[in-house]
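One chain comes next, on its own, written out as structure tokens in the form predicted on its own.
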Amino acid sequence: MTMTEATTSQPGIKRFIGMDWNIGALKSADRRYWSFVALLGILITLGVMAWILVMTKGGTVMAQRDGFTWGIWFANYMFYVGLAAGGLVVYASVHLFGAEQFRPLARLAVLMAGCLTMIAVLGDLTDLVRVWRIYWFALTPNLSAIFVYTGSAAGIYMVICFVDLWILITGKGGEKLAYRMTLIALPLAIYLHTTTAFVLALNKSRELWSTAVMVPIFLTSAVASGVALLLIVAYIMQRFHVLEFKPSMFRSLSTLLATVMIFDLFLLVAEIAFVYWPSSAKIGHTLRFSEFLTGPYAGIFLPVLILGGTAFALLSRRKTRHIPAVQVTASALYVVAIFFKRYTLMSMGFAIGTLGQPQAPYFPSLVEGLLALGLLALAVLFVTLAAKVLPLRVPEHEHGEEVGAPHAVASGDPALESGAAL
């Protein structure tokens, strides 16, 4: 397939699968653009560097051993695919239950959300070490093994999530077609936060992962910390004149986000209480526990229950949920707090193994930090071209509002277009 000449008049635009795509406006960029897709480019460089280091040098490498098995990947793979169901949450929310004020985000959140899942797969890639094995995994799959079923339902929904991409941008089978597709989506996405939770709740030799509550919770803050960063991703768009939306958008996003927050923080703390009520409390929980609120583990748990009841504290008053700067800022804590929930989460059933033993806590190398840094970065770049090359400001027809200055990609302004450095 090859790219033609669209049918508009503006300059620099090429039709792509059904798409148009606006090459022009990459060539008017600035220079605080190329600058930062120039970083990206080097932190890509370092994490592939990183990737060919494990390749052929093997898990040395790594700082993962034998108490414990999983490191940053697999909580990097919980953090991924739990922040891409806050776009799936915000357009399902539009086709399913009518929630027009979100409309005008819909194209991002699902671009979002394609291209978290991406690198929360070629995470999981990078693991195998040897990376063409997952051709055994294909051909000969373990039914037993919980990651079969998580797997590849990652791997379907980055597909759905870019196929319905396609779809909100080229229009094609209408709102019918869309509606469709997020009947698709949401059970699928439902599926994939389930099952990946399972990987956890289903090992009963690691007392604090063997619970019930684990889906829930694992739920409440994927929807939460997804939310969160769609809003943050929007603010950045407005500011550099990418997307434009109404103040009322950002005022429904956050009182979503806050209600949100409620249930998280309440599993957290009902979960924590059951840990420790004494009529309920084990001695392989509470021990193991205990690593996290006063051991060497608390660290990366304490962090957890302060950034999110500041975010909550911040959102919960009418008055200040509707301030720009502190929608921002609890978004920002409340996201952070929550990549400290997955590490956490990974590293509970590793603090003490299965005969008793403490575990020295886990932090990864400079390898699966570099490794990790490239995968964030392929993502903000997918991301930072797409908000160059495709339209994802949706018409205004379609959502029948006023949310200010089109789309520099879309308007044909110059002004804008040179003006926008995202």
Contents of the next structure:
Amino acid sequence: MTMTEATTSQPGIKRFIGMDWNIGALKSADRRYWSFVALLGILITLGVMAWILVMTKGGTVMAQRDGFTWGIWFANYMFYVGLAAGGLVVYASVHLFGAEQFRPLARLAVLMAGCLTMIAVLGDLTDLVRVWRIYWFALTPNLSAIFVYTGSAAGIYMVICFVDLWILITGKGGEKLAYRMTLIALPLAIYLHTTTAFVLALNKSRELWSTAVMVPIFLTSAVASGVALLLIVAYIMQRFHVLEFKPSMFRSLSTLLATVMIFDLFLLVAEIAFVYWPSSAKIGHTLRFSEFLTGPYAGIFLPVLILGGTAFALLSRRKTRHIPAVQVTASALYVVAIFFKRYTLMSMGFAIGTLGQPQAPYFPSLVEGLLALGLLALAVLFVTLAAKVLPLRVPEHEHGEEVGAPHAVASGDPALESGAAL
Amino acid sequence: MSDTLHNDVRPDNATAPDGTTFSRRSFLQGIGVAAGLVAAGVIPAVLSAAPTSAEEATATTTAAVPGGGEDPIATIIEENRELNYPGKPVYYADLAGPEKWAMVIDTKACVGCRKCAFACVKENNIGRTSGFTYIQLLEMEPGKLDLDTAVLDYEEAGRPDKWYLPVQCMQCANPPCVTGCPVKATWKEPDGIVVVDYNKCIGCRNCMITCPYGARHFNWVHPEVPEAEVNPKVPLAEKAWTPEKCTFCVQRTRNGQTTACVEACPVGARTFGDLNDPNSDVSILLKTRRVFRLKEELSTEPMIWYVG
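Next up, the form predicted together with the partner chain in place of the form predicted on its own?
To see the whole picture, the full complex is given below, headed by that same chain.
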């Protein structure tokens, strides 16, 4: 497995596992690019140091406690797994439903989905203070434990995303294989999101988690935040001339986003109504939910409603929906809203303990925060490097291509040139 | 124990703040002698949800309710089967015997002194700086069985205007922690005791999420016990960064002793014994008294009953 000089006219391009890696683009990258990469490197180093501290000092360096059994890592797990759904939506719409306007996004979307799932899994693993025993997961898996399903689904989904990316870039198997991969990836992604929601919903011990609406609301939040993040990253990629998109693509994405947002907000309001409606209200539920509406946790839950509502209001107006600033603002608001929602969701299991004792709100310790930041930096680093090195741009001739046509990545791929110009 | 029983049923002893609360719940497993005739008809109907296990249990059990009918305890024993049991006992205890261990706690007698919790800490090598005890005592409001208004960190015990509810691992017949452990590092032994393999646990803490009784506690720090007080029969160092919980003092009870909490209780509120033995104190209590279990609606089938 060694890199060989590609037989191309362009210098600095290496061919490896069938893909053209534009290493030369890194050499010609400007100072701003490398400063950003250096910043990410520092964050990743701090994250690794934080993890070493967790491994040597155990739980003492974490703010998690008996009453708050899980912390920021779990909120992030739900958040990242959800964000990865954006990639799937685009991928599936192109290859399954023929939504050609999203085709230029396909490689970026799949790359992001893979990276996000990767840090979701890593976040889980770095929280396990006895992680070196993880092989028991394979040797004696407990089939009645939902963790076995969501953990393995996340791992497989991550691999599928990277394989998909490889197929899209190399063009191996053509459109037919890409279509078949979608048939695998789509059910797997829904399975991943469902099992992640089940980690919460299947606990009769935690009143606010144990609700059947958890799965649909998890899916809508995932798709909404995933599409929103994709839209933001697409704009960033366009800003740095890595990729180019038509305004109509962003408009389609925004319409899709607004539609999913309103479904998501609707389910949330339905859930709140169910908790408080006099004929359905149970004392335990209302008591626990009030911690989030008016109690000490209101600071993390009310932003979900405010930011989410504002984002939808911004996108709901047809006249202004096409304006890039509106699209990016709404998307950013919604991604932040969903982060708060995941954090709230995590806290809902613990705000009042199983024996009825209120718990002080959890705030991650420095070590937990650095660990989370380091993982996020890792994903951003992957995408930053890929933007330079990998041909993320879908060649023009593939747009609207017939099924079965071979995908030959020409050595003169415009993506490489634009990457070099970054 | 029988003296206590007779005292309890006398009307002049009805001062305990429990009657109204408990009567709301369905205590169908516990049949009073007076309610025996009614129960003989009602219980088989209720338990018919699992007809096959009930039939099997009846076939293998000779114990019968006075006055005829099936023995409800037989179905409980049947339900309390081993789960994920790896075929060998947990490394820090002897082999499980033929017993089905259970406990009955008299909430009328309990004064909330926490002597049981202290004895348990000593017996089970619970880290003195770990910040938890297996047994948690809740100070309850009279007239209510409402955990949300209960106080865990009360300072004055034995208040006449309160009642006390000791909570610990219920050794559920249907334990959510065992079904929730992704690597089978916790399981139910043939005698019904739920144990943890500290050398296998990956530290994911999902068992603590799934337990509705807050019975599992994580060793966020290395458990520290003064050298002179270490119980050599109970694991210590390997418990670091894993969850632990009440094991019905498996190191004692499988050697003919009773649990540390039962021994320490100054008012005799706790009764521990074998449900397979129809003449054990717990079996008699379950057959003759009105009992209830905590969060019975979750169908975890706890092996700790409360009697008021």
